[in-house]
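So this first bit is one chain, no partners, the form predicted on its own, shown in structure tokens.
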Amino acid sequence: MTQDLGAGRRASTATLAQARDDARGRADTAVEAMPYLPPSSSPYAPEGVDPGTLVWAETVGGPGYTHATVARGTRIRLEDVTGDACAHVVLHSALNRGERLNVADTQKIPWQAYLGQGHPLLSGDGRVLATVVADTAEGHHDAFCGVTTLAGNAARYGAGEAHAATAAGRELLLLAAAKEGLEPRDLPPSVSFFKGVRVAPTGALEWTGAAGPGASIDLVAEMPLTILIANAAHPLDPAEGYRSGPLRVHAWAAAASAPSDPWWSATPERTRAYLNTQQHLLARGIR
């Protein structure tokens, strides 16, 4: 058995020792989509962020998925590298996986259906899982459509399995969930970043397009958090073919929201949600 190395070179993997040597010889190989280990080694560390504070650094292929459980106060930056990424995000409390993102409450409590800076992402228990604290892609997010499905992608593109070139968002989220000990029934509707949707006066959902290359959004974890991300084409994307590009993820130790932040007191309902979160954590000795 041989392994093609390109340019006419082939390495034998016929024996266990040869296979081991071949694998070890690829240790320094870099590809477009990969995690950076340790995170401080990321060549794309956000400007102004001490690389030593990074706890997660990865480029997720398009299509692709990733997942992590992070501490309260972790700041997570998602960046659309080429303008073709779409980050479908699901959140769970790491304290109780039964508490998870509720898209209806995320729209209802702030009296705002469109995601942007200062927007809280709420659970069905009236607590804030995360807050959008920075956004350079305003107007290009979606909390209505969710993700593509296996059947839908099979009908539109010919395939939708997780490892297909036209993977469905739900299939990718199922893999991410499984690796965090979650089951299909634990997946609620997601929110999507970098591809915009608006509601027309007629009630129809209208595609508003992509945010563009380099657009980014920052979330801060308001409690210990499990985050699942599928980078896959948006269900309403009108492109003739499947469109998905690389998504860059960096997370670093920062601070959770505080009463001095403008979004904490933007409305009485938001204040209550943050106070609910604070009480929930204080009772567990988390500050």
Contents of the next structure:
Amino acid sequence: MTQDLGAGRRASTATLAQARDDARGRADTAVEAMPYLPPSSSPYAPEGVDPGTLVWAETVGGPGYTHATVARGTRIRLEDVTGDACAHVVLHSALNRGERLNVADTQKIPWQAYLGQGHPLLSGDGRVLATVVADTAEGHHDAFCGVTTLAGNAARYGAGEAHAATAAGRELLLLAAAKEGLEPRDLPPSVSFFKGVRVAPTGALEWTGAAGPGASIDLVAEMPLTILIANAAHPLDPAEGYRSGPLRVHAWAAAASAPSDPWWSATPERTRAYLNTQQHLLARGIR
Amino acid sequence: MTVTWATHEADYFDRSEPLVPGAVVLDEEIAPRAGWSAVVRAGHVLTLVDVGGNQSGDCLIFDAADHDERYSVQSTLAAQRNAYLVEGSVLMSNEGHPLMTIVGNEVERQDTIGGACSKESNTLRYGHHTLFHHACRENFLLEGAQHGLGPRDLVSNINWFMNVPVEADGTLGIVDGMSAPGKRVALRAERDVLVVISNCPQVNNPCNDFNPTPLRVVVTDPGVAA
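I would like to compare: after the form predicted on its own, may I see the structure of the form predicted together with its partner chain?
Everything in the complex follows now, all chains and molecules, and the chain you saw is the first one.
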């Protein structure tokens, strides 16, 4: 399959002048996977969102990765454009990189293994890094299986390097982490959006697949946050070939969760998690 | 209310014996509420004994030569397509390689979903008055520091002898254990590994039957006669 990457030989590049003209002539090419700058110019700005408030707009290829450090109160929408995306997400506090997503606490503290609207993504320090504030994928997510590995993808698809068409999620997260100044040890277990897994009474992990094209989730950053995203096939995806599709990312300035939000007081555990977060930020002069 | 912080000796304790015979390489007791760590060589078998019954042993595993490669609950569960650890379960690394294999197990299933307790998460789970209760994360940090490991090296762990069922609607949590004094689990090292164990100090849920008790660790070399 030939993919239009907006690349390849177009004109003579024998002289510096020709090469410069050729290089400059490549701009203004639109392809599927690319960022939109300024973010307000995104052709896919979410409905009901003032494009002027966008701080990040991008389509991530499948497979591909992206990452950003965002302010508290940033609302991040991830959209599974074709129904084939799987967004593997890791979060770190931008205030202290040792504070990061703790999947066990994210499942245990709400007494709920399945991610959905209102679910807090907790750090290992008793605080909320981000909240899933909207979910049109109706719970087609997974916090059990994580990402694929180089060894696993090499065995299953023949290759798993980041540059391969069958890239392993972990290889992509390693790159995203490195770009944010993080190291391999900074990659804890991740959560996966848009591909669902459920636990049978026997403990068997059962694939429930995608919600379909256009499904989205919204995360709100509850503190200054670094987000790493690998868009790569899910480890349990039963498709014979490597399944991946474009992932759209839009983020805009909104508000962190407040006591008036239903998830703040959904359970006593969550209330205390938000209170811990609030105090942590208050002490730093962050409101 | 009086809280039992730990029981160090009792007539119902059963220190049992190694589950896999062989020359004894190491035989130590992890006091209630304490941390422990050691390198287990490839081929050796670590038997963990639940001396007092229903005592959670929170466990992390690292490649002894490269600590960046460490136990991954997610790689482990995805590989076996099951949420519970049983005999035959292979404990996988974050790079998708086997670190240890469960070669013997005397409880119905072992947990790796529930994670470790921490002073910080105690405040969410049980209220802010529990902030100063000792916790597994403290043991992991102190024990890990002896090997150059810090907070960035703590990942979701295994909880030997702890019971965390997942119900159909996703409800999960720690309930009464299925273990008993003298019950064992045995792990064969598939490469040289650093094993870090926190003998769980939690007294706010049934993971230790509200009474922390000792764990016994015996490492044997099955290749050499006892």
